[in-house]
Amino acid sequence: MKDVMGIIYTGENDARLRELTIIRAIAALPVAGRFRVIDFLVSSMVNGGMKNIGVIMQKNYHSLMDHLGSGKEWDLHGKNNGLHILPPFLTRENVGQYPGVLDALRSNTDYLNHSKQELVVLSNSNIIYNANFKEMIAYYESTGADVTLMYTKDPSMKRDEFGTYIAVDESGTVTDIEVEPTHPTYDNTFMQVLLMKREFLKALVDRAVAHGLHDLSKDLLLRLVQEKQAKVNAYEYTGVCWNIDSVQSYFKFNMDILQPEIRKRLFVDDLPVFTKVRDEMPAFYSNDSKTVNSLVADGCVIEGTVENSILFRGVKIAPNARINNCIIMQDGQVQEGAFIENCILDKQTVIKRNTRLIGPEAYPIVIAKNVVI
């Protein structure tokens, strides 16, 4: 297999995630009890043989930098290649937020120049997937395409007025692209993952930014396909995936993970998902506690009732407290006699004694970090 590098862009619009992204990027969102969104993307690239991975930061990136560290959990801390944190390149014109992914790549031209790999996989950071990139790379090389896009037919990935959708013919060639249509015509959702030669990407980015273009799909891919400037084909991803672009989609992903058959499809034995290690004592369950269909991380103390919920590390549930359909992030506390349902509690949140907090399942209540209720 030819040498491949990975680039992850973490600058997506996070407005619909409200309180969850006030202090962090979407890529740093805690999910599934002990992971972050970016863990799945970096792990997929490492499992695909990539030893050089660059993460382009934008706003609110301190939490993400702290989580990734030196990259040792992903075996990306060697002398050569490794994990590269790429903070915003600040100038008078650029105050820390790129207009689009093309501007972000242009600002990191030095990183692209210094990298030696022939191919590059470019991914966004708000779609959770666990892809076999070795298969995608083999497909790209066998077809002789200039660019290969990854797409899914999963209907839950479609969004009215959001997203990019592609038409693919029998040979796998992309024949048309729709960007943010009011009602998508095509069933193939582009997962914002593409593969091409590094030198070709550099040339495309340089030419695009020089012409005032910013958006990858709308400004670049659309022109490549419609004007036939390059051979663009598509690779179908058949695994499970989630677009974390709203509070509802974040809540749905975590609730989906409670289903064993979905966990088996996401956490595949030969495609392990790595994350930052934090040594804790095992979870403690008192004799009077009750836990049903829940993910409970290490360091938790359960003395009440927990149903259909995800508890991150260090969460404490007091006696006679009841938790149902909730996500409670690291070091949260639910005190005695409290009852919460359909809630998302950010880190270090405290729900005081005998409090009742019940949200609709379709629109869960979100409590920001360090809040006491």
Given for the second form:
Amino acid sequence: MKDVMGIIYTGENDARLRELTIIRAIAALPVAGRFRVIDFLVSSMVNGGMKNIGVIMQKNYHSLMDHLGSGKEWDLHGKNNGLHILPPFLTRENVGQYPGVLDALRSNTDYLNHSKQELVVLSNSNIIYNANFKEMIAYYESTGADVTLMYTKDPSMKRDEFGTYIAVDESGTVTDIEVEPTHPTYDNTFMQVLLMKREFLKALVDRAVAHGLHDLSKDLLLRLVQEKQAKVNAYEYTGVCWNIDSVQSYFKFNMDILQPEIRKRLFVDDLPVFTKVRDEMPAFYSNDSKTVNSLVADGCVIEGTVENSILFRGVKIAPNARINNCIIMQDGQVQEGAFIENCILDKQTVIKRNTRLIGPEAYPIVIAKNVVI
Amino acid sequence: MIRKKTCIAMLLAGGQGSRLGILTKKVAKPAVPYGGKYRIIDFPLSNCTNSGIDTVGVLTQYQPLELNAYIGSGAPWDLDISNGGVFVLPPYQTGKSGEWYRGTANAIYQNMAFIEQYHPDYVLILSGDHIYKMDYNAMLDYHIRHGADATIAVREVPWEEAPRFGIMNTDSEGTIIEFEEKPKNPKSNKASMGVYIFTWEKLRHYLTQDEEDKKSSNDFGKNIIPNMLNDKQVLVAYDFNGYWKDVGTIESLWEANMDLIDNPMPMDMHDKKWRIYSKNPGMPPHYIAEGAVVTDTLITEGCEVYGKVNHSILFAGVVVEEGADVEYSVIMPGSVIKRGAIVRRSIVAENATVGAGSVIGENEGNIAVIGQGVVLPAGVSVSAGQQVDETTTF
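Follow the form predicted on its own with the form predicted together with the partner chain, if you could.
After this comes the whole thing, all chains and molecules, with the earlier chain placed first.
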């Protein structure tokens, strides 16, 4: 088996996630009742045999660090390898934030140098997927490419003005790349996941930074492809994926996985998704409770009515309270007689007795962490 | 070099638990699932961690594979530390001899070398048979404060039940003056919980002496405690008033599970300062489908409920299909209740399948049990109190 390392970049633009990302990176966003966005990436990488994973941190990385800890939950607490947190730091040439992923990699050249793996997978953290990396690595090896990009034909990933799209010929070679077009020409959405040799990445980063390039897709990949400087091909990911870059897309992902068929495609038996454990007791449903079409995590106490919703760990729904189409994060409370619909409640929010809170379906209300209404 | 520990724990996990019938055919009793996401051993291990006892020897003998795999590195209980941690201690051979553990005291005797490594002042003896939350550190303080040689945790049981227990007769100070195993006419209702703290030097002496007595049954209750009392050692009773349940029989295991559904719960499982830890299977939250009816029930991660569940406990990854109806039952990890099956007052062990339209258990009478991995065909009936394993034919 090939020795492969993983690098996750967590500095994506999060302005359209409103209150949800004030206090955290997208990677640290709570999703699906008990996970964070990054759990899917880290678990995929670990399931793909990667034992050395670096996470490049940008702003607001406290909650992400707190979540990842020593990497124990993913068996990443080994001696030589394991989880490496790479926060931005000040150097003579680097001040504060990284302008782009290339600068972040440049600052962490030491980490790249000291790693022993031959191959490296580089991934952004705003797309939720559960890939079989062993398959992608085998594809890369068999094709002899310099760089393999992961892409999807999932139509929901194709959106005007956002994303990177690639043209792929019959041999799998990437022939064109378009970045954030007003109307995408190609159906293949680049998932911001790349595989190449570690030495190749080091050389690329060096050259890019020396030429003042900051953006991986727009500046670097485009050149490689257009000027045929390297053999870039593509591997199609056929599983389910979601781009988490707005409140709407965050809401949609959570609601999508209420569907059993979709959930089964994300939570695959031999590719389990691990997360930080909280040791809550199982959820309790009282005699007068009513629950339909909902995902409920441990530690919840449900005495009211829950419909089409996702409840994270330790949520309490009081008698005669009713929630519909809601996402309620860890330790949220909905008190007696309250009714909420189309709402996203961040951690530890309290909806007091008899409060009514109804958001439009297309634009869910977001209640920030610790707010009491 | 191993550093000295004030107190280490020895957990007796070698019993067969034969009264649990087919539930312990393939696993040791401490590894039997309980409460939706736990196994019995999670309680003493979590109590140790929460009490600040970080070195635990687990003495195994009967069907240890699943238990060993479950304990692993001890990480779920924070017992994967370099100075201490959890150690699985099966019987082993030495130069002259090698033999099974003959009794509770002999099991500890055979592991004296393990204990001596830590030069402990005190040794806590536990068993893997009970569900309770207890601060062993408070008990240790009590032991030290009373200058005791041994402290025995006791709880008051109803007088009519006292003849079933080992009863401690104490003076007004709490000093034990007499120990009676299952007395016909009990003088006290203070029953031993099988939780002991010994001053190690004393215990070492009595274990060695007991080993020399060829007629001894090498048991704490029958031999060590009476011998210490005869010698006028200081034995004190430590009162425990919290929830405590012996889960030694199918009925009591079922009852202890049902206790968790009582509102309010007799034991606070939501206490953030005293969590019960367990190994996590890494599954998504459970799903309650459109059309499902769930009342009075505990459900954990990975379950999918399409049918009706009332007053029951579903462990990780259980599936209750459409039209299935589960009531007053305990469904252990990975089991599937197929379409239209009816399950009443039953325990369905791990990874079993109840076929479509089958009827398991009855509204009254004893608990029906479906054994680990059993795949029941469609349309069969299992009556109250019946135990079904792979050899059962229909």
